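Take a look at this single chain in structure tokens; it is the form predicted alone.
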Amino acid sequence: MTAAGIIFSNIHDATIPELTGRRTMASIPFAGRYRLIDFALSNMVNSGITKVGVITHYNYQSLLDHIGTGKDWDLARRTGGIKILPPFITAYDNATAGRVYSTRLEALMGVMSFIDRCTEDVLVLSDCDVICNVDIANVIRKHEASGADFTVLTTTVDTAEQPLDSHAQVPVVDENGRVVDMAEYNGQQGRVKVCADIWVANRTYIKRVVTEAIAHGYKSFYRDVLIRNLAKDKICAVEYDGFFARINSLASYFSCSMRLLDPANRVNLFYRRNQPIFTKVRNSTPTRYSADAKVVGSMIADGCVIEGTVENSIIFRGVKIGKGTVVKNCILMQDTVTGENVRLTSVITDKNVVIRDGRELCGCESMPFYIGKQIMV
């Protein structure tokens, strides 16, 4: 079967406010050298897909930087590639009268004429706020061999380790591996089986079920069209056991980001099965350590200047830790400076914010201090 790829880069911007007021979900910086949609990117073209829309909303202008040409993605192709689809120049956008779309079907309707123009066989769908490596190329084959209209890509999460939000949608899987049923979490704790939010559908499926929710004015993608059409439909699952984790607030994209100086989480989300995630390359010297500078379990990217302690920590590209200042369970993004003997603890610092010597701020797991973009402290 052939593919092609959908990426959804805004759906849930408003569950991250601090970090999505100047940026799309899909453009949030991650893990010291990434964005967010490097592992939806990375997901499709490690398993052979080649063309790749994505959705966007507003403020995708450090989207459009970051992707470029696609180049990094090996999309930078004459023929498929990516493609950025806009709002304002949609069908259904037009059709509203400057309406922007707000769910995911909606954001389906506005697209269709990059739908129709495709002739592959499936569509992969992806959010932008799950981080996970998925061979997507062996649910495509599984999604093939069940003769299914729609797989659901699924998996198990400790609510202890990654608390769910309501709505995070559970279904419920027979012996078959077909979903007979699909509710929004309850609440319920332990091990929780749900949706990754990453779909296989059949092209014509798709076109059909967009076709007649515009016809119906149904607006929820979950609610509209798979729950509506599990009888008389075959949406079936295939489960995922690699590294998850959902960003949908600001201190789950803190306990998330930390989870990753467990080498063994890294090695699980990196390096999966030699499938490599991509990003935007940058050509940066390498990280500068002085002789008083002290790093313990943290990632730290290139092009960093360390002069200080550095404990269990993420830092960005291009960061700077003063003399003398200790930094503990933070994430510095690109470009952060701090001055000398600055105590910093559960902070998140936003690009390019300046620290000025002799501050001291602190916040917890749970609520972690945030400094936006560009702002001098």
Given for the second form:
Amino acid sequence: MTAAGIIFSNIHDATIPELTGRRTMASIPFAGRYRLIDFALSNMVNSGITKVGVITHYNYQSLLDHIGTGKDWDLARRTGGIKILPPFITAYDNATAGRVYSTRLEALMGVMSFIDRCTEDVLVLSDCDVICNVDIANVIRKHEASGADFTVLTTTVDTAEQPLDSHAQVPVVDENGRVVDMAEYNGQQGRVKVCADIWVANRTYIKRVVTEAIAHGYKSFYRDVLIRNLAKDKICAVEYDGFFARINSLASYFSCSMRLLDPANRVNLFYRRNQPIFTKVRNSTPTRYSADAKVVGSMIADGCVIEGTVENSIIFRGVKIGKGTVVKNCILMQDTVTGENVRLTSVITDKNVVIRDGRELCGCESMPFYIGKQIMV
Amino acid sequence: MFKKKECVAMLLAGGQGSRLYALTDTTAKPAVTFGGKYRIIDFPLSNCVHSGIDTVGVLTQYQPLVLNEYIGTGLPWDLDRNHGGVKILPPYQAKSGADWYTGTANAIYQNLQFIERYDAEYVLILSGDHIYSMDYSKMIDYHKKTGAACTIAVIDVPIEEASRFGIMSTKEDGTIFKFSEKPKNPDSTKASMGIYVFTRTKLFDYLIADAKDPDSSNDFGKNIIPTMLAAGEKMMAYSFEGYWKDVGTIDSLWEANMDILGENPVLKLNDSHWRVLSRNENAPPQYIGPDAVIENASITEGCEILGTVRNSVLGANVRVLAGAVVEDAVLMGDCVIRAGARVSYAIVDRDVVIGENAVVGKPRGEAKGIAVLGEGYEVPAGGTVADGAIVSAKGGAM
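Let's see the other form, the form predicted together with the partner chain, since the form predicted alone is already up.
Every chain and every other molecule in the complex is listed next, the one we just looked at coming first.
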């Protein structure tokens, strides 16, 4: 089966307003050198997909900057490649003039012309607030073998490690892999099977159900399309058991990031055979550690200069850690500069933050102290 | 339709670099890894781009596979242009026969068509042997201003080292009146950097004449420059100040790598106005384990450091496992240093595996020389590689 991809770049932005104030969910920096969309894009590219539409909504300048021509994902193509699908707003129809889509369903309706022009058998739909490394080609094979109209990727999470919110959909799957019921997450603790918000669907099926749902004035993709059609259509589930994280708050951004400092998680996400995670390449130098540097249990991107102490932290590209500075349990995004004798504990700094000499800032794991983009402390 | 280019660069990248031994067994010297994430050729290519030269012919001959793949379309240097850009120029078969490049001048001679195609007024000749950042546009301006037939970039070297270089004797205004290749008793300290700007017509005249001379070894330093000087052409020396290092030997390659370390590195790679561009690996950030010790090191993406790294330069995807110690070493990339192994004063090429508790080289103070491990070499668990030894996967010990 041939496949094309669609990525929802702004989905659930409101859950993490600190980081999405000036960017999309898709362009939130993650794991030292990535943006969240890199995982969705890499999953698609690694499964042989060469045509990907990225649905945008607002604030998508940073996303356009990150994607560029798509070359870094090998998606700068004459045929197919990456297509940015900005909201379609008509100026003439009074009912909808100036109104941007508000739900996933409307978003899909808005890109119907893209879906129409595709010739592929299936569409792979993916959100950006989920972080995983899935062999989608295998999901497509299972989708084909089961004869399903729509296949939902599911995964089982431990709520102690990965807190869930009402955006998570909890499916009930029978012994044949068919989804028989689905509901919003209701607070159940322990190990919970949830939708990974990656779907494989027959293109003609998507076209039909979305058009019908819009014609009925429905709003929700899950509630009005999937759940209504569970009995009528064949909706199946495929389970994924690799690293999975879902970002739904600043605290979960922090904890998801920190989980990568566990070598098993890091290997599971980044070192799957034939499934590398691609990102935009920046011409950084290697990271330079001074003779006084002390770094343990940390993930460090290129282009940094480390002259102080870094423990249990994630350091993005181009960060400078001054002499005598101690950074513990922190996430310092691209080009953060710390002066000398600074103390940072459980702090998230956004891009281009400057921390002057001698400052001491401290958050805690459930409430990391966040410093916005380009702020000087 | 071809538009005119004022200046094209011709980068001589065909040399074997035999004094790098195992490091150039399967790779041309310009493609040798430097500073963790660069290849030597990144330096002249980046200089070209930053100097506004967008048409570069790269003359290849010896083991071009890695180099060709590395340069690719030229995208990392923004040299994937519709008109111009970087072009690989290997020896080719012509109507009158096929020849390997017999010397540096012959390589350019066989590609005069390339220069004609862009109707260039000036030709910049570069080599892929040096680590330096230089604005060629200033040198070309100097060449135009002085109206020289040929301008040669020179750098001041200590008098005791001058006999290793081609030495220029100049008048006060920079006019060259004498050129001596590796003189025993140098009378000047102005060493040729192997960077030439020629006025195209002059270059063509002398290359064509040189090609007809059966006794010529078709070399710029040995033939073209002395002939032009003897004929009374206006030859100017352009003085360059700054970091410049020939990395043609194991020792100099090791030293140049070490120059990127320290609080104020002698060789600055992160100059925001003159960034050295390279083809980046797609690898996750480096991971530094809970018991790692890192002191004075340069480490690249994809590395996993669980042991100790001191005074060393590590390329991408190097794994230093628990209890392993790397000191005063250059590891080019994709190497694995297994638990308990020790690597001292060494250059280790790509894809080398050093087994558990193996010992490579001796501490710098005690070692006879730098240990060199060629691409893909494997040191078995508990094995040793002597200090100063040069070993390669293909040829064994040398």
